[in-house]
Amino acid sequence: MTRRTLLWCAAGMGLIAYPLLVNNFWLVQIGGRTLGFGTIALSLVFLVAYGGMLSLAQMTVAGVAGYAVAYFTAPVAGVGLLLPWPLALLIALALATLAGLLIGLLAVRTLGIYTLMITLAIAMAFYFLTLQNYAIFNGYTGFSNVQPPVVAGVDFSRALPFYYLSLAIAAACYGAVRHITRTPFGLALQGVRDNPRRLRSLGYDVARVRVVAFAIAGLLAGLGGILNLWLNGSISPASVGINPVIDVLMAAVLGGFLHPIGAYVGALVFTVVDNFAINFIARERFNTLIGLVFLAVVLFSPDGITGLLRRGRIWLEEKVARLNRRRGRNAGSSSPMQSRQET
């Protein structure tokens, strides 16, 4: 068994073990929030690793999906339908999918910031379709006391239960990305990254697979959305305006754009400061406290935490090879002396 699988195991069985350490307040609002937010991070993180391509329309996918859910299981003051759960995951799923895919076409023939600005103005639309509309996203009230559904007799709502749905979740996309960037599209989604008009030249339809790729960022954007709804009991304009935006943008930087991994270690990382800011700084001041936070990763480690991680990884695997071989020098340059002393 291979360090980097050893290492994976570690990090498995701590994951499962978390909840036997903590309390209900870091296993939901520190665990479960880290998993759900950073689901939708990693929406993101997928989109610019492998495909090039920022997006800041992430959070307002993940707001279809969990206005979705919401409509379709907590109605309130007339606004909305009571479905079976099952079916209004699936709604809630196909719509946030349907969602990316849309965004993609009308960003796909777009670079650099002019798909930010694109992303940006979508998102910001979105937002005010929330906030203006009653008949379906109910205005600035938005829906409220919506609960996870019970399975089976294991009620989802409950710290325990909501945190091993958290994870199981976050694990499954996670390797789902993994295993998409090994097949033939993610080959080629990696190829139109790195030379589209090469990519074009073999046959390939570019724009195809950029606007598949917004489709596969908004299911995963869309579960984060469920995850994040089912945390709070609620979802309002608010939960999908600028800031939230801007927060799924600055925790995929945090945590560092090469890897997957690094979406969930940037969402720990801001949903740490989010919740003990208050207890360094006056609220208010949150964020310039993450400002502060930001830009420190960002000076000092472009590629965010787990770029400093993997330096200092391969830093130490460096200091202990160098050890290693000189020890053997040292061993090598005493055997021809000891070998005298035996004569």
Contents of the next structure:
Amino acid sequence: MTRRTLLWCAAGMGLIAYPLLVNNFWLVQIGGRTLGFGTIALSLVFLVAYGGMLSLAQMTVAGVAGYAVAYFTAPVAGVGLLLPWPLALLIALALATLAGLLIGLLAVRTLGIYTLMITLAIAMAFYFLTLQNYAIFNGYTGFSNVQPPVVAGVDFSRALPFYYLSLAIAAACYGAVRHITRTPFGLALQGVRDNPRRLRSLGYDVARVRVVAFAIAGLLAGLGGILNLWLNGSISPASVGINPVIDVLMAAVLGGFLHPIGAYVGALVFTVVDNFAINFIARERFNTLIGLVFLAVVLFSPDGITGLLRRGRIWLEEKVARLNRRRGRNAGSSSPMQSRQET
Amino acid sequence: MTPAEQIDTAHALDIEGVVCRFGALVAVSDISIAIPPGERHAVLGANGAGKTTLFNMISGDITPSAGRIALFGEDITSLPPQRRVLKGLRRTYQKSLVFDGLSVRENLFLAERGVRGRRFSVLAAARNEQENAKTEALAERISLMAKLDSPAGELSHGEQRQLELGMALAGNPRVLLLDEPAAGLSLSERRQLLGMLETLPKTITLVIIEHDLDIALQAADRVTVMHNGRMLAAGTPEEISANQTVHDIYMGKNVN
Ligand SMILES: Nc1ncnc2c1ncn2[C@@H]1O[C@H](COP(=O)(O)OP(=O)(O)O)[C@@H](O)[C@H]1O
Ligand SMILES: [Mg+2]
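To test you: the structure above is the form predicted on its own. What is the structure of the form predicted together with the partner chain?
Let's see the whole complex now, leading with the same chain.
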């Protein structure tokens, strides 16, 4: 327990001190992107790990929030409506939560592969909507030049403030997920995952538990989506197309569903490969490379990198325990000799 | 409510001509049972007789193809399972259904919270002194204090049966349906279970499916015997023990 606390303190301090150690590229393009993208992946890990529900529409929900912020803070030629940024954020998060809720309403009647299909269909429908609708989504062009706000003299479009903003939001989302799993609702959600029929016979409305989980996941994805928007400075149909939709699933599977931290681990690996693959392979080979990494992880550690780490830790602990036992036996056998010598 | 719809409120459970068809198979065919409050009622029958299916209809897991079911005079035939629970109906399953990934404490907590309300709270943590006292009292009743923080998936078969019962005892059950609670238990565990059931207050109406004729006849006030989905006999344990058809069919099946 204390060792775990220590580990968390070290990780937290490392994340806070990270800007001192790296340049702006690593700070924003790796650090910031991992935190924003990881939060979208976290919304999926939350659904899978605690609710046993897969969704391919989490990037879509993130896109809903992103489009809303762009629409209300960075209008372009006739599309959009300038609002004060706090109001814009509020509307965006409310819309993301609502989108999550509606997707949940459609998806909760289905199970497994069917949930995947229906959420994929929703994601594709939204993609074509953004592509073809000019009144709200500004069609193919989308929105560009979207800047995060300047609050009390702090300009969040600058690297350092943006990194800390991303860190704060990601930490809050991560903490919220950890907290929710210990609340009555969180336990009920895990009950749905383990045994929906039993949960029903304890007085719970299983469908409602699932829908609420989708709404919470929607809010999380919305927060990640806003960070993503500010990082890119723009949003267009390509941001909610099939590739980013699959990327979320990839990051989550890479990280593993054993623990919510897997979302950020997976997002980090994904982001690093995404950024550096271009140095040694052609851009269009990126999908091949990340596909191979994905395949390797799924083959060798079906529960992702966190699963690998957990097994490594267990292996190490057993090794240490065996070593200690051997040392204990040696000490035990040597003591009679000592006592004999003493007599 | 018209007088015709009014069901005798003297009954805890009123099952009137329920039928359950699975395609061509009639798993339960025209069963009627009226159970007064406080009664210990046993449902007997060989494997495949339709006992569990009957329970599934009472608990709402399956909608009957025909007939109606009333709980303390209120028609619950088309009420979803979770709403029946809130009206005081509880059940256990023949094959233990527990939340494998959660601890015994969390399993019991979910049961408590399920009937008490505020099931969607995300503000306060589930573990606090007040809640712990409640779940511990429940764990005490089913002798699982020592396993409170073990994952339910790691319990022995007997312990899972105990937990299954504990979850059904949460809140204030008015009608308790137990589907073969003693299945797979050792002799001493069976005795412990029977002792525990005897301590249940008469405010709880008990309906037990039991495979073991002796246990059923010993623990019950009244017995219903099912065979191939039909009602074969009903009466006091004495009447049932004296019934030759029951012996021929039920015991015969058991021997095979
Ligand atoms: N969900 C189901 N679908 C189809 N047939 C079922 C289903 N449940 C039970 N049955 C059939 O109904 C009959 C009665 O089963 P059941 O009620 O479990 O008997 P019992 O509990 O008395 O052993 C059996 O023939 C069984 O195969
Ligand atoms: Mg049965």
